[in-house]
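The chain below stands alone, shown as structure tokens; this is the form predicted on its own.
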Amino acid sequence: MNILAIESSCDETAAAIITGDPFASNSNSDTKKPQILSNIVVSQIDIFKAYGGVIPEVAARSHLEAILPVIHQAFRDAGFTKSNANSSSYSDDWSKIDAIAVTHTPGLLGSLLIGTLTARTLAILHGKPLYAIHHLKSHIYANWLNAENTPSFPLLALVISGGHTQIIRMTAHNNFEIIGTTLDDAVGECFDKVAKILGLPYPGGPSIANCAKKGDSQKYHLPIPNIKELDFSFSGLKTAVLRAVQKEVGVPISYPSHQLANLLTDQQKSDFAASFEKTATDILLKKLEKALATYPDTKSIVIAGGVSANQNLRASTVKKFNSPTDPTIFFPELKFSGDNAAMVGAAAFFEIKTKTEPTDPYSLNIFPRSDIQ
């Protein structure tokens, strides 16, 4: 089975072709896992660096320009093209495609609209079944891509990105239960906002991580919020960094935050970045530890989403859960941590495996929600 997958939830226009047999009975067969034939990603990061964040209207227009060329490139890289009669040109061979998958929600509505409209049109035009995929589900299934070993159930997934921070329990494929979520900011959003305070470029995650390499993570002691159960809160940490910086440079709390970076030395910026990175990591791992205590039958821990690329988080997670009785830790390959279409195809692969009904392309709408259904 070959699946064309499309992703356009934020500022990456992506298309991929995934292959495999969701119903393979041979446990040693590679076909029982999703295999990547092509994976094309066009990022808009360079556009938004000047603005310090994504502008939804600009993102949607950029998707509109890129989406068809990206899909065509995915066909070419997969070798799914055919020569046109009486011509030296090539066209996409839709006879090789068995299904179409597209990110349906959550995300920027304008960006999602471009991807879903494209997928709906192609599904109707070529008579292919359509699978509307939840974005967070895709991030979790990135851990099944190019992996020799794959997670075992039941598992806990820590999904951390610019828009979401959640702990999700899975007892089987396509079976999700949200057991913890952020009450305010997502951890990735917090990285972006702290980076702005420190005068570091967008996106904040890589900038903070790079700056923190030369910093002292013990220099500034930042608070860990006391939030009940398995939920998170990061708005207080962001404010704590702001107040600590204002105190460090000796200005009142009314001083404009966007001017603070001019008063900081490079070493101070590195120390603040390192201290923040460590505190954010500690918050995530403390909640994950609590979740494991609540669900002691957990066999695997899956870290997913853009923030999963953070090297300090990866090293700290492995260090914390390293006893023989701890669950096995899984991280996606770095190239699959951010938004991409291969993970959308992987999620669709397991929807098909669990016999999920495809979506009617004529009735597909975008609903702004964050829950996995």
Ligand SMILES: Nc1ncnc2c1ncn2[C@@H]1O[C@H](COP(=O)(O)OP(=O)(O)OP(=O)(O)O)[C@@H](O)[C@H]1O
Contents of the next structure:
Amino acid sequence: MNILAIESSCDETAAAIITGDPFASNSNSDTKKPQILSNIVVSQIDIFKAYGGVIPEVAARSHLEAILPVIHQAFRDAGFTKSNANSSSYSDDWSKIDAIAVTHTPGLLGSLLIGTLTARTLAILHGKPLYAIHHLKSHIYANWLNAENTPSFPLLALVISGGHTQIIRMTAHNNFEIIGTTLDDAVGECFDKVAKILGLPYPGGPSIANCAKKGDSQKYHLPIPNIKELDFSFSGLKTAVLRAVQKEVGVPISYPSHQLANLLTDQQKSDFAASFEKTATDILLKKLEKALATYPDTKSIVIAGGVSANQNLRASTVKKFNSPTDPTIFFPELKFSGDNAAMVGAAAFFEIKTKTEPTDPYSLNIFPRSDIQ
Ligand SMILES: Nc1ncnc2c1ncn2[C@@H]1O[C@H](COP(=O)(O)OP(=O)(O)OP(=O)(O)O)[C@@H](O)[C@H]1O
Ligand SMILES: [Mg+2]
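Since we've got the form predicted on its own here, give me the form predicted in complex with the named molecule too.
Starting with the chain above, the whole complex follows.
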């Protein structure tokens, strides 16, 4: 089965073609895992660097420009093209596609509209079943892409992205229970906001990670919030960094935050970046540890979402859960930690495996803030 997957929930326009047999019974068969035939991602990061963040209207327009060329390139890379009679051009060979998958929630409304409307139109035009895929499921299923080993159930997924911070328990494919979530900001959003305070470029996550390399993570003490159960809070950490920077450079709290970075030396920026990165990691891993104590039958830990690219977090996670009785830890390949369509195809593969019905392309709704279920 070949699945065309489309992703446009934020500022990446992406298409991929995934192949495999969701119903393969032979346990040695490669086809029982989703394999990537093509994977195209066009990022708008360069546009938004100039603004320091995503402008939803601009993102939607950029998706509109990019989406058909991106899909066409996914067909070309997969070798799914046929030559046109009487011309030297090639067109997409839709006879090779068995299903279309598209991100329908959560995300920016205008961005989601472009991807979903494109997918709905193509599904109707070419008579293909349409699978509407939840974006966070896709981030989790990035861990099943071409990996030698795949996670075992029951598992705990730590979803850490630009818009979400959640611990999700899965007892089987396509079975999700949110057991912890942020009460305010997401951890990725916190990386982005702290980067702004430190005058580091967008997107903040990689900038902080880079700046932190020369920093002392013990230099500034930042608080770990005392939030009940398995929930998170990150807005206090962002404010704690702001107050610590104001104190360090000796200005009142009324001082304009966008001018603070001018008063910091490069070393101070690195020390703040390292101290923040360590504290954010500690907060995440403390909750993960608590979740594991609550669910001792957990066989795998799956880290998912854009923040999973953070090398410090990866190293600290492996270090913390390194006893033989600890669950096996999985991270997505770096190229699949941020938004991409291959992970959407993988999520669709497992929806099909669990016999989820396709969506009616005439009535697909988008829900920008819907919880995974
Ligand atoms: N190396 C890194 N360290 C820390 N954070 C990172 C790193 N690389 C990327 N990020 C963060 O990951 C986030 C982007 O991740 P992702 O693309 O998954 O989020 P999103 O799609 O915008 O949100 P969501 O998936 O919740 O809808 C940004 O906040 C970015 O700063
Ligand atoms: Mg995402």
